[in-house]
Amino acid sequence: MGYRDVYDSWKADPEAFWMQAAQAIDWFRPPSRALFDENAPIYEWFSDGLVNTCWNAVDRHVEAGRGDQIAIYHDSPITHATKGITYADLQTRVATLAGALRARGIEKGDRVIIYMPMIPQAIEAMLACARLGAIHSVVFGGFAANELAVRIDDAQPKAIIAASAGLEPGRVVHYKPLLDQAIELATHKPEFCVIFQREEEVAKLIEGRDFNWYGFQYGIKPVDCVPVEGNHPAYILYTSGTTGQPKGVVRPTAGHLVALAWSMENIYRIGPGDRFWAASDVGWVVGHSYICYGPLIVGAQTVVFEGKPIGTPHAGVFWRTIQNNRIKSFFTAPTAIRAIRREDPDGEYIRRYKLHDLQALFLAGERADPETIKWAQEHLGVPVIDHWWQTETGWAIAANPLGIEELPVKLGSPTVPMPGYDVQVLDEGGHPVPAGTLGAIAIKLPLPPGTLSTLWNAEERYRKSYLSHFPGYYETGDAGYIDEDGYLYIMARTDDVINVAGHRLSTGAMEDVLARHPDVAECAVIGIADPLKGQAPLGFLCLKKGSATTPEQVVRDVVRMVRDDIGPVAAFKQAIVVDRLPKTRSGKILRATMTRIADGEEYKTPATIDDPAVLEEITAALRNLGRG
């Protein structure tokens, strides 16, 4: 079958689709039907099953003696570590680790926060709850301590699970001192906290909340795998959305295996002993998803890198992996082609390596443009394919399905719809444009398997978020257009989401916190165009009158704050302080028009503005800094 008819079998009659999907899993007691749809448009899969991640991702594939076969890679070109975990200890570390949380009060449905660099524990750690039916909350190690606190509060953690230290090319992150920071500031305290210590650091640990992580498992016995209902939350993984609250996507334990396994054998076209790498970071949902889950359940060999594309030590770093894992479908950024294209022009470190095994190179995380995509499929002369979702859907929505047909590749598209998503392209008042015409992209409701049910302790913000601009339909928060040929194209964001190397950030976040200057009477952050990162943020101050700071220190204060408030991966660098900021007559922040003159484009004044001479001032502000 190729993919047209797949997708025309799923449409055709999405339960038998999906009830056919689900036999890939392992079931404590089978599902009696896939949708759930009496609380729609809230909508759960595979309720009724029960079932267990961690039974599919690992002890299946022990059961079925494939233990010893290496389940993880784990390759630090910073330590200049090397290790290979089997199945069979990845089960004996897992079900001891799991047993030790038990006997230290966690159970099913607890929350239990993993802030951990990339390192195989961290796997381990969302594993041992999985196993006991506990739901992880992954905080992201580029965070500083105020979002680690946001998330706590939100999450209500029992325990924390964290490492020591992570490796930046250069710097040592303390993640313990940013912990404790972080515990300290939120209202809701954790019972205790397991560290793993790394050689690079060992933290000073809090007598009676602080348990090493061997102490803590010493004489422990390993426990079996707890089953949970089909709609048990797997875990919350918190994503930026318009305000400077995080989002609190919750995944549904039943949909995600399914569709995870479903995924792996026909987008990537991964199978059990197949070698799959995913360069990204456990902190992400491609880290959830293609890092840990997917691989692991359909019993192939996985890949945790701790390294950049470029610097630990060179540009082949990544070829040079694919090569000595034999890897045959990679996933990574397009932001960390460009870097390694940056140092790589002709790809010399691409012929150094022998890459035989690679099949696909798999791009997402934010628009691949045609020349990034163009330059690999010339140097790497495989199929380079661009494929676009979200954390909240935790697979891909649209994609060139490898594992089903291989798709002529249009560039700039990620291609089509996967089944089980009816992507649709809608106007302001909700009705569905012609092909070819921009509009709002959405998805007509159910939602997959596999995607988010509803937000951490905020159901009516997902409602809000999601749900009700167009009744019927998930929104995205993304604009594009689909083609003739049902390709689809991401234009850009609908709201104030930008997206920095592949990062998702919000710049309203980044705006509360440069408002709370003593000396900025008002502010606005904007995404430009930067030709690594995709986008860069970028910050407009207007100071208070009299106020005594120089402009040049504001700037420094402001850019302080930002990675101080919400860490080093927001990357924000750059700020101008101005007299007045372009508005509309009732007040709103022109920031689109802003970033269309930062960015070069034409523009149209806006109808609605206050003061058209603003727009001039700012133009002239951003010429100043070399941009517009």
Ligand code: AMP
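Would you mind giving the form predicted alone, to go alongside the form predicted together with the ligand above?
All you get below is the one chain by itself.
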């Protein structure tokens, strides 16, 4: 069966499609049906089934005789440590940690916050919670104390599992003082904390509240998996909200298992014993879906990588890791590839390593511009697949389903919708627009298994944020179009579609033009207030290392290129050359913050920012231009 047959079979009978997909996982009690729609537009999947995530990710592979295969490979170019953990070893570790948590009173439904760097213990903590039916909420390690406190008050965890420190190139990030400060700030206080002490920094423990990771588990008997209902929350993951109050995305257990198992096989073409690597962080949704759960659910090997695409120690570290682990499918953010390309424009590092096992590079997290895809394709010689999804959906809305059929790549498109997603492009009134027309991207309800069911303790906010603007649809917040072949193009966040003298223009389309300039490594376009046209586009350019062209000439070139490609209607007349762009730690460019600076408005430094100093550089550059 090809993609079209599979998608059509879902559309013809969604119930049968998902009940068949549910056979890929182990149930304590199979569900009587797939969709539970009694409370529409709040939908649930496999609600009356009984299941356990940890059993499906760990124990069943040991039972099947595959306990001696590697489950987790830890690679830290910062500490120079490498270590493989087998499924049997993982089962012992997780069952013992779960036993220790239960001995301190953690039961099904209790919340546990996990605040850890990229070490195997972070995965073990997630799986130990899943084993008990406790609901984990991973907070990105090193997040500011105030942001952690907000999440403590919202999730009200009974326990917090943390590490003493995280490691960045050239510096130690002190987690424990941040954790102590967050607990001090929070109204809700956890009953206890478990601290994994790293060799690089041993933190001071508070008597009676804090326990050392190993001492906490000493003499504890391993415990079995606790069956939970299909609609029981597996985890809460906070995503930044427009109000400053983070939104706690709730992921129900059974749909999560079924969707991830389906996606590993059909999108990433990964099965038992295969080696898969998602270069992300456990604090993000990619880390949940494709570092921790997805690969382990299908019995593959996953990589926990503590490093950066460049600087740990060089721009070839990704390719070295792929070679040494014989990675079959690799997943990272476009921003990581752009950083590597900027340091190594000719792909010299790629040629140093043997990447024989690599079948594809998958990109997600922010729009993959065509120039980055072309560069990666040319140097890697494998399909480079952009796919599109969100924290809220938990897995791909649109992708090139390698495990079903490798579809022709169209540069700039994450290809086609996956089964479960009826993607529509709507005008402001909520009416579908013709092929090729820019509009708001929405998904017809119900969303498929694996997606969010609600926001933690905030159902009304869930309805208002996602379901109210276009009744009967989930509003993605992205803008784009679908072409005549059914390929989807994500052009910008809805907020980034700018209105220039009455013309709705996509900043993403302009960025594609800028990225084509041979000296441009990375770029962003924002809309700034203009007294005549309402809004005008402004470009930001980061140049490649060793670029011989003057910055002034590059600016003149790109202004001409946008005029030639998009037309005078774009009114693209200004661009600034900067050393770097402000980004979140997951690689998203902070366009909205840049716009506020350019328009002289007050702004709050986002908690997710990678380096706040970049905003000062952007402010200075805008001031030189007479903005901000």
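Keep in mind the model is a prediction, meaning the values are calculated, not measured. Residue numbers count along the first chain shown, from 1.
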property: Test item, rigid-part assignment between the two forms: Val416 alongside Ala364; result: yes
